[in-house]
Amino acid sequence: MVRSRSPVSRLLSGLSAADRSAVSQALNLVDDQRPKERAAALELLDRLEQRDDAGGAVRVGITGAPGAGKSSLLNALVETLREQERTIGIIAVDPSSQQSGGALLGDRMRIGFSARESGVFLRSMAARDRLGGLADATYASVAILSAVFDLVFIETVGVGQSECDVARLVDSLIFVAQPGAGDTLQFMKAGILELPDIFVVNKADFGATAERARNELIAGLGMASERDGEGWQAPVILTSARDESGIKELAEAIDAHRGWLETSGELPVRRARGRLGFVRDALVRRYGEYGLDHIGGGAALEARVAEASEYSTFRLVHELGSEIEEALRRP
């Protein structure tokens, strides 16, 4: 008698298919907080890390301001994107309902055409208890969509620690800013120029104005100049999500990070240190610094991840974390 495959050997063949309904059930089973289903979720997520190449799908965030317009200029994109015939998976992340704990402001409302083509899968998911953060399970998620799609794209909310959390999470980063919003200033002080790989100014049907912000964009990125060297200057591309203008050149721009992160060895770094970043930061967030000094402390950790190369980012998690639990039990 034939056995049947296990439910995660037949997510993984759905999802090895592009199959709609396998990305949905498997965004929910790592969502799932229940113990049998949080075991199946490890498996799969175990899987998928092992088969994945040195490469795999582009992961992409788009961070800014409330009201920069990141919605409208991703709905542009992924439009463009499509007309080249390439897969997208979009991650909204949005703040949580005090009352549900779900996402605030999740609806498919918000990259409208873009959302209901077939080629596209959009899927909202509230911060959670992290303001201006990303919750576990996004990071979990962009694993899944990573197996299926040409390209992922994640939406922060843009507030808080958004921009530090999805740059650990993708292997190119865009700020959108907003024309005559002053915010230069501040993104040097808060220190956000020296994350981007990608600068936008939205909104250039503000003329003038959309003109200014990018100058102003410019000149600050020439004071920190000094951050890649020679390696890769991040551009600061004028766009009209409106009219269209812009949207060509940014998805040109997004190839050509990723031609130069692959060229010049810097992609498996920027996932390690990704992998190392998420780790650490669920660790800490669980079991503070104190639980983290039980297993050696950050040194240490850095080491243990990096030795744990037959273990998936999130298995590593789950076992240093009983690690640390056993730890503190002990009297």
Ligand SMILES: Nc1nc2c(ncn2[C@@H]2O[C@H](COP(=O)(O)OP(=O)(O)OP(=O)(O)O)[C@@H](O)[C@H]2O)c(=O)[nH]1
Given for the second form:
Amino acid sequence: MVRSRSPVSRLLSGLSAADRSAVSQALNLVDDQRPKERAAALELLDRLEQRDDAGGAVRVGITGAPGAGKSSLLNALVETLREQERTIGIIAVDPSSQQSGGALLGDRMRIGFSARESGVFLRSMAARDRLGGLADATYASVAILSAVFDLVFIETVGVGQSECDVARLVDSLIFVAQPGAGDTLQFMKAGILELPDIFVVNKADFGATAERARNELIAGLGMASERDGEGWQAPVILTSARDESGIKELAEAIDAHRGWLETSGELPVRRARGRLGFVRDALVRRYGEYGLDHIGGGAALEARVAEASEYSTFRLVHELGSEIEEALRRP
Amino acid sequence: MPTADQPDRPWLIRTYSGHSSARASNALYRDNLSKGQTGLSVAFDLPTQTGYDSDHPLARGEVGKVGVPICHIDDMTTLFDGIPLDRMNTSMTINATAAWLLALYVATAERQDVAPGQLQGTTQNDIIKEYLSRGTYIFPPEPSMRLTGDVVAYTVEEIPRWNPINICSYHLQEAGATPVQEIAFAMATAVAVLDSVRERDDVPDEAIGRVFGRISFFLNAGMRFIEETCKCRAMNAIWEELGRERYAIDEAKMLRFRYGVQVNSLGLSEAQPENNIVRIALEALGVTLSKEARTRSLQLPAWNEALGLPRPWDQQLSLRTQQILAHETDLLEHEDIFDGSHVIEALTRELGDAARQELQKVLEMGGAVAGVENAYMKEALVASHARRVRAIESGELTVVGVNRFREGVASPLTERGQESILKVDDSAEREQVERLRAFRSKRNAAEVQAALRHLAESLANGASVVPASIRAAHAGATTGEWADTLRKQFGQYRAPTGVSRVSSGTTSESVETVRKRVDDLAEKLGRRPKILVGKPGLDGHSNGAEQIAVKARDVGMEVVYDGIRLTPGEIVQSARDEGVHVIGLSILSGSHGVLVIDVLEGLRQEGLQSLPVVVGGIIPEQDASELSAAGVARIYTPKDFNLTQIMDEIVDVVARAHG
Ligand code: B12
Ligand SMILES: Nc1nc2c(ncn2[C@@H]2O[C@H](COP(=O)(O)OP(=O)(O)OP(=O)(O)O)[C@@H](O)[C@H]2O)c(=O)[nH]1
Ligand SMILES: [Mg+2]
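What does the same protein look like in the form predicted in complex with this ligand, given that the last one was the form predicted alone?
Every component of the complex follows; first up is the chain already shown.
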């Protein structure tokens, strides 16, 4: 007889076996705010992150204006990646209603069901109370999907805040623009042109206007390309989810970027930066800069995060949070 | 000048019908014709409309349910057996597969020794409103518009008395459209069709006038029958303007606005269903009173519309309603009785001006195709419908017997329960599948393959698919084979659901109460209650699902809604992957028996048997008790018009299941 194991162990072995029910339950668990469940979630995430060695899943963010074609593109991409027999987890984030707290997680259907067999898993999530950003559970959910699938995609509607949020939890960020919408201009104005690793101009089937948008973007990038000293030249790819042109190139660009992250040693740097960013953000949101100062401020936090490499990101938030709370309680 | 001695000829009197099998429907048609009906209006079943053979897995439970199944030439010849096609005017409600059903019709005529040039009738063939309301689309908008054009290009030369397209504002009103939206979106559709036909190489420039003249419309007429009269008059004017200004047509005959009507069904009630008899008659007035804007043909729904499919007697009553109007009243003895009425004129102008503006807006965003793809029109309809639903819930809009004057004695019409609607025998599907298999085994396979190759070639080289389809019809190709050939070339499409940006409107006290309950429940569950709204099967009735989805979001739930036409397996998978707390299924096509059970069974197999399932739609009482016994937590039908209350009950269901 096998000894009955803890629910977390059961979930872990389910995840190792890529059992979809286990994936779903794990995602539910990390979203659960009840104390007992939160404790179990922390245990799960600790043990997951320990197993997540240097490389692991390729984590990709897809962002861009509403209707740019992110879902359609993802659908086409998924088909190509499935042909290579790679497995895919997707998190699609939609905004929550400020009034009711509810959310319509809609029009996911572009990611066709025929694709959603064993190799593809899709979870829709609401952004909750974070205007334009991502719910905390999104970060944990990426960790879970990363443990199971070869690639993990996160689709969010780009409205400024979410690019920064997403950039923190992925290895490669794709920005999707559409012709004639002035997306690129707005993007440049918002000063976040440095974030994306791959630019896509979708709806290439529009013809000349798509070409024009691409050239605009290349010109804009030329001005902001200081960071290319690092050795990665963000490509601008013309795609059409409609006639599926450029999809292979996009898939190749994702792989190329990952290759570059690995050979340049940038991958661990990025992940560490993302981890620090997430921890800092989570703490500041809960306790403010004032709270953070109670454990020594930003610099101290950076050191603490670097030290505690055996802690999962989520445990770290939890532990540091308790510390701040305690400090705040002291007279 | 019509007079009492020489009244105008009445409109074409039709009944929209078809069910079970070609043989049964043929008997029905002959019977209706012998009762004085003057044209045929064919209802096809959902597999035929969406391009599946009767034995396709997706056809399960749907064969012969809401219309006649037509898989091949033998089905079609049986359907019109003993009905001489050179003397018949046949309207076919067929869209994505219109070119194919037209081909079968032509082939059937040829077998009756009737030349195509002698045929008269209509293929509905309006794909835009399928994306917006009706749901039986298959391919993406652009290739679909090409198919529409294929039918136009063929018939304008070969079947000059055919209406190749019947642009439908009918379905838009059934999906909640206001009169202004009805006018504007229908005209935008007409422009999209005409513009694309004008660009075709196989339609000479001089033919555009004839094409324009062959385009007919299919309108709705609701309870506000004065406004509806004005709507028709406004469309008259706008159509003529379009013809003159955009297409440079000046022949009066070509410019005439021709339309048929089915009166509104959305407002027909389940509660006190006999009230519908009166509603239907009044609605018919709106499109017959004004001679200038009188309909060319009329179809009336039946009093038991919201209960299920009508029996022959129910349809007869609707037929009699038309006959009474046409032959007992003095309606047809006068010139236009509204001429000179400043009230009618002002209202007509008001509607027309607002519609012109809205039309312009759609044209500026790139026209009807763009307006489908960017969801603008669909969102507009869902929003209008949400306003209507809210007005009924709040009592602002009176529906007698539903939200006002509810007390009364029981209706003797529904005393016998199940017997007050038509029940399609489950054996219909089995027998149709048997006939299909027998047909397949006796045809010449090589000829079929050659014909399908020819079809694929004409798809690739841009020629009209109709001639190749006629050849395929004669060779014995099936509906599924025809559609699969096109799917390979064009791919499939899922239209935007239109729900995400729509709100169910201002809050009320009762909404606030439910919100509070949802928040409390979220605390208890550890996360926000999440509901999957699912539409299994081929059923395209999305109104209910859309309004439920919007409302659920507005009371604070997280809602997954993936649109129409999913399999039970896909719904189960989605429920599991999305981690929902409750599934809400919406089924109006009558196939709930099979589909709900399949979902429950799928959940069991996934170990999700504790996940509660609620069901809404057209669910007859007896079926409802069977579904409850099978484990369905709650069942809702059209009489449950209070969405806030439904949400309140769903909170109970979730709390109990996860308590
Ligand atoms: C509007 C309508 C249409 C519109 C649909 C527009 C759209 N996008 O939805 C149009 C004109 C396109 C249409 C077409 C057809 N229709 Co129709 N249609 C109707 C009609 C008149 C009203 C339905 C409706 O929208 N009501 C308003 C909404 C809000 O109500 P509801 O869906 O019932 O939802 C309420 C409850 O049922 C419940 N509910 C529903 N779903 C859910 C889900 C959940 C989770 C919950 C909690 C509650 C819930 O809550 C809602 C609140 O009140 C009905 C008859 C009637 N009066 O009910 C026929 C009816 C449903 N149609 C019918 C038929 C046959 C057709 C066609 C198949 C005809 C044909 N052969 O081509 C076509 C094809 C459609 C297709 N693709 O499947 C039949 C079905 C027969 C049957 N069940 O046996 C009916 C019953 C008419 C009849 N008596 O013949 N139709
Ligand atoms: N012509 C053309 N249309 C496209 C293309 N990709 C997507 N679309 C259309 O653009 C619209 C939006 O597509 P989605 O994939 O839902 O876009 P999205 O960015 O995921 O939208 P949101 O999630 O709502 O922000 C749909 O009507 C698509 O059919 C393309 O390559 N060419
Ligand atoms: Mg999307």
